[in-house]
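Here's a solo chain for you in structure tokens, the form predicted alone.
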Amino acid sequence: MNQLREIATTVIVVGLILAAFHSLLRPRHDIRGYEFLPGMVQSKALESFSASPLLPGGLVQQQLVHGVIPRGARPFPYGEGTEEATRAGQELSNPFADATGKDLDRGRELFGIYCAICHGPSGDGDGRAVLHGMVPPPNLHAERARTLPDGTLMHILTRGQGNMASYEAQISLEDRWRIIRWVRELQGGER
């Protein structure tokens, strides 16, 4: 009988601090909460290119990890290398050949943006951060790149060359094409 008493005791003693408990951390919305650690609620954000003593590189603003493809994009089936590049070239070609209109409109938008930063509005390897010191790119109208396959410039376009750096993070493949037949319009159509 003590025993049951016990266990009874016990489990009213229990219930009680459950029910305290309950009254404590019910959700209510008539008055304000607490915040644990309102550091991590409500954390100042980086901007995007700014320094990072934190990360690699010193910049908030980090590369994809390798393999990672953006969300609405295809894998690209090429490595890098000019082997690659050039297995690219014989394999690829650019359904944006023969547009105009709207699609060459976007083509030439987004080499404005991307591309005439170094390669200069022209093509002419003449952009304004080669006026600031950076290394001339290959001028666009010079008979190794009128020469080039369209696959071969995707190839570029998406796993960089040399000083340029690829553009399949910021370039969609639809884009990336566009900006080929643009890049072809300046040229003048030769290929």
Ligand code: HEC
Contents of the next structure:
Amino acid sequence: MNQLREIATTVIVVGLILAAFHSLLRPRHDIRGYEFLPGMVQSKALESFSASPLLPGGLVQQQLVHGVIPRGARPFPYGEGTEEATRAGQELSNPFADATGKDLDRGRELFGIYCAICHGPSGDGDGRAVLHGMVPPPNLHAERARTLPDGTLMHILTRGQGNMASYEAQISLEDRWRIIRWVRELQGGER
Ligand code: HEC
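Switch over from the form predicted alone to the form predicted in complex with the ligand, please.
Complete assembly follows, chain above in first position.
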């Protein structure tokens, strides 16, 4: 009985010593000591823009399938140009037209982030970029900007107009409507 206990104790003690040595001597703790099928463990990664002999077109990065849109995005069914801007003005209305509180605050905040740099914090067309040589944008309090319908403003924000680029990629559809709501607020509520 005693002998059995001694053997068991020895086995446990030797086992603990070996385990301690193993963890101390392992040169790199992020790599397992033994790799079974190393080709799978260390698979070869390809850079997004590199060539690939396997994929269509010889490129790793594939073209998007026609008509694909990002998750959560909604298509904007208007092309470029003033005719399409007019059509958008006739067909679209701002779901945030009467928004107050949080939505209005968000419109103000986003206008400050994206638009004020050119249009100025109040929309007068005197933003900092203008002081540094940017083409001055039209005054948003002028007759034209005040009487353009909300849908046309949405078209301008989405497709751009002349020297102003599109904001479709940077600002979601809802947030563009909130910004337009804020522009109306700046203009004193006229629509
Ligand atoms: C880089 C400078 C710049 C930024 C940033 C910018 N705009 Fe403009 N914006 C312009 C210029 C320049 C025009 C005039 C474009 C043209 O017709 O050639 C313009 C035109 C407009 C018009 C049409 C006004 C009119 O009378 O035709 C509206 C409305 C407008 N911008 C709103 C916005 C809003 C809202 C934002 C923020 C999302 C924004 N802009 C961001 C430069 C800018």
